[in-house]
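Just the one chain here, the form predicted on its own, laid out as structure tokens.
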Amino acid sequence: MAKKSTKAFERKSAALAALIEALGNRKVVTEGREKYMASFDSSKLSFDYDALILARTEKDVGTVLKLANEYKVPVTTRGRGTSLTGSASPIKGGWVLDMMKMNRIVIKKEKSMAIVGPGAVVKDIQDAAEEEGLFYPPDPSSLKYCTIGGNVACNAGGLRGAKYGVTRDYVVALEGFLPNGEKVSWGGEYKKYATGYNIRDLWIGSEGTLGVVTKVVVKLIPKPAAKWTIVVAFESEDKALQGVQEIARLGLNPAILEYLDCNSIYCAEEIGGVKLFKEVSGKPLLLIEFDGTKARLKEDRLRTLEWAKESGIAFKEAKNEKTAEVLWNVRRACSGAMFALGNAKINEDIVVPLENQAKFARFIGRLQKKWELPMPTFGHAADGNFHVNIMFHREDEEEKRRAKGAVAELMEKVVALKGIISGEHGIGLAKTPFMTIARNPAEMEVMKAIKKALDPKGILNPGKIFDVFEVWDKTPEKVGLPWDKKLLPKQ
């Protein structure tokens, strides 16, 4: 055993020495706070590892992977680390490959495309596109921090998903490296591509387990001319989610349709101090935004107001962008305010089909009573992507036990309702216990076969998706991240 440990240590030391020789000391960090901060993502599940690599060029990435493949060193690729599931936590140690410096953004207006590095922040891509009168729709809530590489890794969505789709719908091409350091290109700067297997879409949503992206070509669309926002309060969660179906039946196609249940509203109003209606308090809401031409918005507004008067108990529309911000404050306030209900949160991003949403809302009510824990639920109702926040106190073993039971029951119910266990966060570490109820054995075997074919030595982001990990067995780091506390605009 000692001999085996010695050989492993010698191989690790040789690999690190070769890495430093190839890249230089400035790109390889082996100690200090910078290295520590890359030992976890937004899940704050920290694991020790050997070196943080600050990649600046494609050559750096190719070099790292060739060495990692040669020495069988695990490699976890990361951007800013906004993932909530532990997908960017180096559970198997090895090397962490930081792509933040590879952040170029080139807008090609004539092609309606952007050529971006994996470290480009999504908000920066949106801003650069809008300067040219173009629009990049995917908008995860962490868009001011998250990178396009991370968005590709988990196929991120966001508030505008129902009308505009998710990251996959805008990725035209990917370039990068296989785990052995060989350069590959999946697609190019053209709109048609039917030459061989579509490996591009295999990489999207694979959480960095099949390859490392170094360039992304994304599609851009014309920027909408105008937008209009309204918030509608309902008597119950059932009524609110029935309202989502009514909007669909009316043929209305909002850019954003957000649902907030009574618990979420309680957090926003009583804890966050953000109230929209004087006459109505503590009622579930739908926050709705339309965009498009002014003529189209005029028609959508009239039809939506007519529906709101019939189906809701109160509504408020935005007259301009400033008042729209006031309406959106309630959505922003609820998430941070939830921590008054518990110092720990299990945030599940499940998806439920439109026809089963009301059943799901009733189930959440029963689940809270059974496990005696608050579970504020909000999310992107038009595409059924709900964020269920199970709040508990981590130091309380009994509450932790109940939270664990609630999560398991939640996932089983989601699958029973013909839903899926993750819409935009991915599997990472946190959802690994539920993969076998979400996917049947044949599907699991196909995915494992793909992983083995593209990464035969298993060095890319190992321990994710397939290996069961219990988040309850590890205490998260007590550290603040830039996106943990969001400042609200003044009302």
Given for the second form:
2 protein chains.
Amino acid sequence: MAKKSTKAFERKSAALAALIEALGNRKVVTEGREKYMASFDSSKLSFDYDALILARTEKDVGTVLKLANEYKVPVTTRGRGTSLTGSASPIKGGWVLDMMKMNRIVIKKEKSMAIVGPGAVVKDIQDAAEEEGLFYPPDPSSLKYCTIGGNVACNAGGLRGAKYGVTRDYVVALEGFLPNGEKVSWGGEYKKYATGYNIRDLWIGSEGTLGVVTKVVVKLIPKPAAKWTIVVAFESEDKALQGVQEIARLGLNPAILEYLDCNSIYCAEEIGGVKLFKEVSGKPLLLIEFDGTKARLKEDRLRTLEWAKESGIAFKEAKNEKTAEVLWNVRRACSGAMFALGNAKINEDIVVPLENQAKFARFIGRLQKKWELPMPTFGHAADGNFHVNIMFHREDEEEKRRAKGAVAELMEKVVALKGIISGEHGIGLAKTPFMTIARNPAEMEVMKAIKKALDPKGILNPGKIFDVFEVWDKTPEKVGLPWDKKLLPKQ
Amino acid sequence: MAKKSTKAFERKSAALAALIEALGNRKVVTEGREKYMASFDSSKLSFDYDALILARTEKDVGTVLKLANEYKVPVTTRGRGTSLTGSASPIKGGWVLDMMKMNRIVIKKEKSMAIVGPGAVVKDIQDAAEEEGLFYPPDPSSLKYCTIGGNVACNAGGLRGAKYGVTRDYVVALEGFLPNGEKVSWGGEYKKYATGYNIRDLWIGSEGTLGVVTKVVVKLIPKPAAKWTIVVAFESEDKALQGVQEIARLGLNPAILEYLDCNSIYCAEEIGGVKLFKEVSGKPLLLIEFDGTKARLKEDRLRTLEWAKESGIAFKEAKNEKTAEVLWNVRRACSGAMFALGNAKINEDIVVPLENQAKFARFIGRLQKKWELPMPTFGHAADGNFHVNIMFHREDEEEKRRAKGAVAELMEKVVALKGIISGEHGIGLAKTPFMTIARNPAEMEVMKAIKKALDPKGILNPGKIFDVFEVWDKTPEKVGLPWDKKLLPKQ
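Let's compare: the form predicted on its own is above, so bring in the form predicted together with a further copy of the same chain.
Then the entire complex follows, led off by the chain already shown.
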């Protein structure tokens, strides 16, 4: 045993020495605050590891992987580390490969494409596209911080998903490296191909376990000319979710259709002090935004107002960005205010099919009573992707136990309602205990077989997705992150 | 050797007996015209095989695969067999699994989804969607015949790809079976998931080599209110392809943007007798269709007319479906008329990035001269997906030799121009010799590793994509298919 661990130590040291020799001292960080801050993601689950690598070029990435493959060193790739699931936490140690410096953004207007490095921040891509009259729609809440590489890794979504889709819908091509350091590209600067297996889409959402992306080609679309926003209050959660179905039935196609349940509204109004309506309190809302040509918006507005008058109990509209901000405040306020209900939040991004949404809302009501924890729930109702925010106090062992029980029951229910346990965050470490309720044994075997076939040495982001990790046994770091408590639903 | 082949024969017989016992005589066809007609696809490359299976239920499919796995029988899944590449030809014999009877179509209006069997004909799905005011955009030329299962297998595209994308962009979920007969589902009736590897998109485009689809959930979108069509003639092919870039630069987003080169126009005008303009002859065209709200179309029309007057030498517009038909006739006529130039056509669906399209057109000019064969070229210019139609006489060995040389040179050039060898047809048998110029060794290894991991016995559609097949050494069947020579670009 002692001999074995000595050997392991020697291999680690040799690997690190080879790495420093290949990349130089400046790109390899083996101690200090910077290294510590890359030992966890937004889950704050920290693990010890050997070296932080600040990749600057494609060649760096190839070199790192060749060495990692040779010495069997685990490699956890990361962008800004905004993941909520621990997917960027280096649970098996080894090396952390930081891609933030590979953040090139080139907009190709005539092709409606952007060629970006994996470290490019999503908001920066959006801004660069807008300057050319173009639009990159995916808008995860962390968009001011998170990178396109991370968005590709978990197939990030956002508020505009119902109309515009998610990251996957905009990725035209990926370039990068296999775990053995060999260069591959899946697609090019063209939108169509039917030439062998589609590995591009297999990599998207694989959470850094199959390859490392060094270049992303994304599709851009024409920027919508204008927006129109409305908030509608409903008598009950049932009525609000019926409203989601009515909007679909009317053939309306809003860019954003956010649902806020009674608890979320309580947070916004009573804690956050943001109250949209004088005449009604504590009522669930739909926050709806249309975009498109002015003519189209005019038509959408008329039809939506007619529906709102009939189905809602109050509404407020905004014709420009400034008054829209007032409406968005309610969503923003509720996110922050939740922390008055508990200093810890489990944000589960589950998906429920349209026809089961009302059933699901009633279930959340029961779940809160049973486990005696507040669970303000809001989310992207048009695609059934709700964020159930289970609030508790981390230092209270009894509350922790109840939160754990609530999460497990939630996951079982979501699958029973023919939904799925993650819509946009991914599995990482946090959701590993629930993979087997979401996926049958044959499906799990297919995924594991692919992992084994493409990463036979198990180098890339080991310990994620497939190995069950007991997140509750591990204490998160007590450290502030720039986006803590202020992840904005709208920028 | 003799012993081995006796054993193989015995295993085949035992497998067939077990199959008939499990499925009954009516679903298993072992001789006759029906079986023969399923021995090839639109490539007309016919191979001998043991049994045609007419699957009626999901259970049938599971049973077939369990037996095939047990007895190691090759299984080639097929829909209508419109594939041009031989992807549905049972090159390794065994069983052909016909899915045409599994053609259920259920439209779920409030969810904007259709739940369809793999045997559902694409045009029938479109019609059913339209009845509910919805729209299924992918439109391969064979849409009146081809099935959604086949469309999923090759990720079929069509004319509306530039604005609306391809089959992949509409597939929400797939249900089906692994090669070992185990049931799996990739996604459900919801649009978002980030729960383990995305096998749905790996199956799409895998040409029936990884699994058998028994249910497809597709996304539908609101049906556009109106259309506006224009045909613009240009002084030269260069100018026409510059036009494609200008349209992109203007931020116009047509649903269809078809390019027809001089040769295609020659076919339409001189052979097909369809002449759109009195004042100009033999000039390349762009056929452009916008769709959307009437207000939007008005705006698009004004901007497009302004551009057409400046860049084109003649144009004709159509404000309704009937006059649009007249414009579409030119595309239709050219497809049929080509057969006056040769009784055999190789239709290569290559893709070239926008910036290299003009270069590519000049290359096609040189290629025709060098190999002394006509190659009318048209296609979906906005996404760079051109159909190069190499015409020759099949019985003329010398012409065949030249056609073969031209295809090889075409493929090399496409890759050199940073394009890809297939945009929507797939690889099948026909394009297998060119896979290794389109994909590097590392990429090929990844694909092969996946095939081996998911189908270790090599049962599903063996001999496709990866094994080089010399299509020129095999004589196609002399048999008529309903869509021969009349695959319409527009229905």
